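What follows is one chain in structure tokens, specifically the form predicted alone.
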Amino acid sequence: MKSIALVSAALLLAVASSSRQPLVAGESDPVPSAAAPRPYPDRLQWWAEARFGMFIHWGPVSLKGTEISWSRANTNPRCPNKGAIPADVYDNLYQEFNPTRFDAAQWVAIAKAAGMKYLVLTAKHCDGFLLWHSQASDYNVSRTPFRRDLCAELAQTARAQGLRIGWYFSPMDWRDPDFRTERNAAFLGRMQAELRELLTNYGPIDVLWFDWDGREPLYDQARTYEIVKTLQPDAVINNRLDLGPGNNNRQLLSPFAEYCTPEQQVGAYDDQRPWESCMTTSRKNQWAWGGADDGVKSLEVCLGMLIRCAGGDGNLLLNVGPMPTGEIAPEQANLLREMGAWLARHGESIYGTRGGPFLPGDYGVSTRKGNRIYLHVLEWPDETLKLPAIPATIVGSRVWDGGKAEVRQTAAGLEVFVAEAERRPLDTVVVLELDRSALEFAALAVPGAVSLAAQAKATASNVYQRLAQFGPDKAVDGNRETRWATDSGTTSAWLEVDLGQPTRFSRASVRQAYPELNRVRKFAIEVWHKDGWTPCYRGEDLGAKLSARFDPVTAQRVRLNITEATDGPTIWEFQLFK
């Protein structure tokens, strides 16, 4: 093993040579590049090849089924946690953590019906309790009725099975109170121990995940890289050691940091730098066990986060949070074996992929290896899925788990169809069969057709807490990721568009993005005329993402009119098309 000396003077030496440059504060949204896809590190390329990972958020707080941390009261002014338990309750819950049910098989075992190819337990969260046996604080698992060392036996199941294992590991300690005081350099003594022993006493770690919250990073950054490059020279680091006030989860700051990480959304494009989004099965967005109402969300919506990520050359670590037994949730264990079932067909299109040729859009993503590109259709856009020109020739085309696909290419681009009947409900996989390596040119974007209502004046019945962030213009803004919302217990509502000036269409599109916040039960498209408001098509149970044509009609002002909703109904997207 290096000394430590001459680990440094390596350290040093790559800063100063690394050709990768650093991201400012403002460089979050990754411009797709003009380069054909950039090449892994090899050292990253079992990470990269893996594109789906198990996140595990654990700990004495799944007793009482609040978020891990957060749920904490603030004892520390200089960290962001504000949480409802007491400190003195919280800090104790040690003490009736007692998880006989736990079983790391089990765990592994459901991670691989999944398709998963890597683990990341929350070893230490910014509570600061350890789920191994240390010596370098007593806050840990071994004080606890269960005794048993969870990091050593998780860590020995999975590389026994096959899985590769990480630590997620918060540099942040809210429960320590020299943490951020002038008596900081006595907590990074303590912090940099807990680190040492979590790199040294389990064997190879293929992942060290650091957390951050947005605060001062006072993490003796370069000593804290330098014990882990020491100690698990191949473990593949994330971004989020560097960052603080002003950063961002997509910026990499640091030559050892080798991954973005977008959270609770899908990163955008980019197969320049890796990435991987951090996302949860629970209903509630919780990371922690979220009791026995929490829930989980769809297949429709775990599948499109994956092949979401995978179109987007990123990686996909989705969350559990196992219950106070030991147990991963039986709903969460069911939705995964159900994405592993999907994988078990159509594995060949999302691991050892690269994102493109063609950019995510309303139609879905593509991926692709070597002389293939397997376009993922989650949303047909019309008969036939429209894709620009590419620089190579289709020698063959199919559906890929069985079916036709025709495909027509010419000097200005590719048109593809399937018949409606061969097309399937979650993700129709088409498979274009090319004359050379798919991986030879720079992504394109896909042309999409432009809503009338984009950017149009939008005026609502009710807006949730009249925030301007869940204002109506947020639903034709054209950003998936804003909506117009309304307030708890709202049974009706409506949203106007202001078109301008009278305007020709036939098509809406109105998205919910998750089935979970389906909540319209009846609503109507309507237009203005003179003599009031006329309904140009009706519908009862919205759907995630409803597209409905009609006789075509000439109107300035439109509105969606919901007239039955269960609870506070909101929407992504209001789109209008010719």
Ligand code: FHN
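Residue numbers count along the first chain shown, from 1. Source: prediction; values computed, not measured. Compared with the form predicted in complex with the named molecule:
- When the chain shifts between the two forms, Pro255 and Asp91 travel together as part of one rigid block.
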Contents of the next structure:
Amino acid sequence: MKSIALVSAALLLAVASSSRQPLVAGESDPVPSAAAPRPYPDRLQWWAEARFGMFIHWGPVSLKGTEISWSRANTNPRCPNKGAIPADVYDNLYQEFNPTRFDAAQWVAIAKAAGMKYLVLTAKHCDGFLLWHSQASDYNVSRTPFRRDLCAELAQTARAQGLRIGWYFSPMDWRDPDFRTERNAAFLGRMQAELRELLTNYGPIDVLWFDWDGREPLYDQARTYEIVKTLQPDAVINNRLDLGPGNNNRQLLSPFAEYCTPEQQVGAYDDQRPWESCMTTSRKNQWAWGGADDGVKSLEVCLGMLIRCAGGDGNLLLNVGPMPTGEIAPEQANLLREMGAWLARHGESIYGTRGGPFLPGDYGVSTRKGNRIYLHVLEWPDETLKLPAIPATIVGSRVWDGGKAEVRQTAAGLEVFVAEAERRPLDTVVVLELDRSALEFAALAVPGAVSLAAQAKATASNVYQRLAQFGPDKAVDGNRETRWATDSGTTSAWLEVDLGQPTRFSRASVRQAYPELNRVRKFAIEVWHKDGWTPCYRGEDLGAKLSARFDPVTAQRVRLNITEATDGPTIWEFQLFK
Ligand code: FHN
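Show the form predicted in complex with the named molecule, please, because up to now only the form predicted alone has appeared in this conversation.
Full complex below, order starting with the chain above.
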């Protein structure tokens, strides 16, 4: 290991000379690549092949069932949290924190049963509480009734069971009165001392997961990276230590930032830079334990996250929020076990694959490894799935876990057919055997697979409490985790998209995602012509997912007109196709 002096010189030079500019402007902007997938650096190979990890957000706040750090009140204008729990109440929860049913072996067993290959625990979240025995700060687990060193037990057990271990470490500390003040240097001394402990006392650490809060990143990055690279040179580091105002999770702003981190959404296809989506199992999209009334997302939604991340050439870090007892809630554990059961049969089409060669679309995604392409058909758009031509010959095809897949290959492209009876409810995996490597050509767009309304200008008659997070644009963002919502008591509403120019289409897809949120009783899809709105499709009882087909129409303004709803209709996706 190089001496610190040498490492610091190299580090300072690297950081100073970092010419890395943001490669993408937005969270989900795709990175256009006319090249074959870029090989991962050797040090990231295990991480990329793993594809699937467990995120764990835990701390004394689980006693409250509210969001970690964010539910804590704060008078410090330099910190973004304005929670409802008074700081003195929140900061003393540790005195009651006694998760006597915590068993690292149980957590690791659930992760393994899920098919997860690495764990990332919030060793220190923004609220400042440390889940390890610390000399640098007495606000740590040794001072709780529970006393035990949670980081030590989890790291030791994970490693013994063949899983990799990572720490989430918040460089922000919203509880520290010196943080982001003229006394920030004093704060930094404490923060870096904590980081040193975490990277010294628990053996080899495989991932370091820094976070950010959108504010000034006053973290003495050069020195902080030096600590990491000196103590844990093999730890894979995410991109968030450098991010600040105006940045986003898809930017790499330092030579030491190794992967992008889209959050609560499946990242856009990008086979040139490593990325990992972090998402929650919680129905409320909460990171920490959300209480018995929270619940979890469906298997279809969570498996869809994993399959779509892999198809985009990325990883999924899927979060659980353990209960104050120390246990992972049964509904979260069962969901993960069901994901693991699917991976036990289909893991070859996920682990160690690259995304593509067919870009993601409403049909699903594709992954590739060796001479094989794995089509993950999540929605059959038609009798056959039409795909663009590839520079290779298909020498075999079948449904991965049994069944016939007919493939017609011409210079114009591919047509894939699987009989209805052979199709699978969640994901029909069709494997295509090629006469050469599937990794030598750039990803290809699938004509008509992306909604004509994607990212279109959207307006609505009503938005839930006028909150941007439930705005009409959330129904055309391609993100199955966001939605347009309307106020309680709303029994009719419309969502309009402007396609920018007259556009011809003949198919529509509308998702309500969860059956219990199926509130739409009568609706129409309407197009604006000079003298008013004309329906091109009418329906009743929308259901979780509508795939509507109708005579082709051409229009620039299109709307979903909900004429009868039980209460506050909400739509996850409104999509239009040629
Ligand atoms: O504020 C945190 C949040 O609590 C959670 O830890 C996520 C995980 O990516 N990161 C921040 C929000 O971006």
